[in-house]
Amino acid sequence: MSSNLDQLYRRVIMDHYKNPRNKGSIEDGALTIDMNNPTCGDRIHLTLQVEDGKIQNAKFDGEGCSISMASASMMTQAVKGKSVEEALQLSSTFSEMMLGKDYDDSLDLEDIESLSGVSQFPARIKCATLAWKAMEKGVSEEKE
């Protein structure tokens, strides 16, 4: 990765960390998912409003490193307004990116792509995927 692109990605990550999007929680019957990463102490409280198979709203709270909190911010932005199937596809693509695999780059990943460099740091992959795993767990429970 070029150093200019690396610096841009770093700025995007820090912007989401310092100015998180969709921070807070949704009341009134929202799906609530709490997850943590015991190896580093990251924890997330995710709330999702799912209606008619579509994620109408997504908010998170929690604490953790810049990677986990920025990823949660990006994830909530990315899944809002998407169908559950689209959100799960996005999560699958994100997981492939985190594992350094080829992924479907036809999807518009927007800011999420700035996390692609995390794949070079195996210890940080769990940080980046925590919010995504919480979303997957929440929508899977909703389906049942």
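These numbers come from a predicted model, not from an experiment. Throughout, rigid core stands for the largest set of C-alpha atoms superposing within 1.5 Å between the two forms. Numbering follows the first chain given and starts at 1. What changes on going to the form predicted together with the partner chain:
- Once you line up the core between these two forms, the Cα of Tyr17 stays within less than 2 Å of where it was.
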Given for the second form:
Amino acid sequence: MSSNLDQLYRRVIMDHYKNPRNKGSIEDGALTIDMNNPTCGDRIHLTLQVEDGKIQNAKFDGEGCSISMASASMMTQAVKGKSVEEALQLSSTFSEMMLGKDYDDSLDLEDIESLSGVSQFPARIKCATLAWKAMEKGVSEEKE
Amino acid sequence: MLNTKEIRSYFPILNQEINGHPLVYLDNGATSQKPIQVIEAIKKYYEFENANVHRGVHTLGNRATDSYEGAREKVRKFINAKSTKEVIFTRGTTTAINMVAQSYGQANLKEGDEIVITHMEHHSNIIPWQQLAKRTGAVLKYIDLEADGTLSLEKVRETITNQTKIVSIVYVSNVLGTMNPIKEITQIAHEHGAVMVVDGAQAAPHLKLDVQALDCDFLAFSGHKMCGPTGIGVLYGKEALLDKMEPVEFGGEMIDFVGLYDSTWKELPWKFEGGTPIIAGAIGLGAAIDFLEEIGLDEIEKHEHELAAYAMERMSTIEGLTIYGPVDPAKRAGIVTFNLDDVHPHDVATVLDMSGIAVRAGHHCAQPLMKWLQCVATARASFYIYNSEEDLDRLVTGLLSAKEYFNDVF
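Provide the structure of the form predicted together with the partner chain, given the form predicted on its own shown above.
Let us now look at the entire complex, which starts with that chain.
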């Protein structure tokens, strides 16, 4: 049993789950996105500070399983300091990873790579993509 | 205990391995599995009887009509309704409750009237009433729960008033497993002139329903949770009420005479069954009723109480495991909802799935109840006729390894 599960629950994922990075909320002048996964109750409150087309800061709050919360933690870590374009590119790479497709590995995915095993657990893909969808929604609203 | 070994042999789907382990199916609250008798009945219908009902002069048309109406009679007996006029086939519990809200509710509620439900309702017995309240200006009121997830008749009496027109309550909670005193609540509703609607989705599979003994005005349930196919359900209503109600869907099948600018309806129950009905579904439900009655509903209820008692006893030995709902197994059906330490229920469910054990994780379509329980999500094991104590032993072993995996490995 454990060997299969280890594909999903990598150590780095559990570390992000238990010690989330960028947990909290940016108070002033930030984009606020609330999203939930209605089938399971996972919930994310994401705040993004975007200036001059660049994500200066990102924080999240929420409730959910290890995969959804670890993914949110990793996402905020990854997009902080990146341009909106770069963040969206990263997001589409992440989507491909979740679908089990070949993804662009020229990007430095760092911890995010550890979520690649989720693609083998179809019921859990939505958990992993929630935070990324929230980020996409936030920056696309900013663009409009 | 039922002879689960024999019962299992009728369910082909249970005879398989999931992730390298024999399947233990404990998600019966979501949907039950289907015995070969039901699968065969549907197959037989499509192979020998398929035609539209109530219109063909030809032989197949008669066969289909006889089987479809025969299924209605089986449902009538199953719930002890006075007449088949009181048995309307629907798509499921949700459709049935919506029909009551849209037809009876829309015609009989006005501003200031009250609709009373509880904090333990499934979304299908909340949202139709929210919408009705918005449309009519009626007030939606909730009966508060006791700490153990039961209803007290005292609070029922406090909440239902002379302004209350509809009381709609779940018979068996899909999360807490609580079995509610429907007969007593119906009496209180009637004392105030309100009609009583019963969400029987989790009750029909598990205990003997008797609408005359309960004296409820409406009862809704689904076929797929009681060994029948998906897409078929039942709305029972007292004839006197149904008679005065307008149909919700208009079209073929439900009409008597159609003019250019006006039409008249068929008699009960057909005026509520617009369009070609769910013929194979109804026949499948009829076969499911035969199957369950062969085992015996009283025996089924007893079996589930025993499984619930065994599960609670075994699961309470797991340190850090919280069980929600009534502590007394006699007060609950075969549903045990729980959380394990701070391991999220999704993660628990994934670990169990890797051991071949299917449980539900999430909010169970009862978000207001989750709020009341002060948790975002829970895991739920729900039992049925084919589950045995060995299945629950497997569950306990799975939970212990989930605990070990998340607490020790990381």
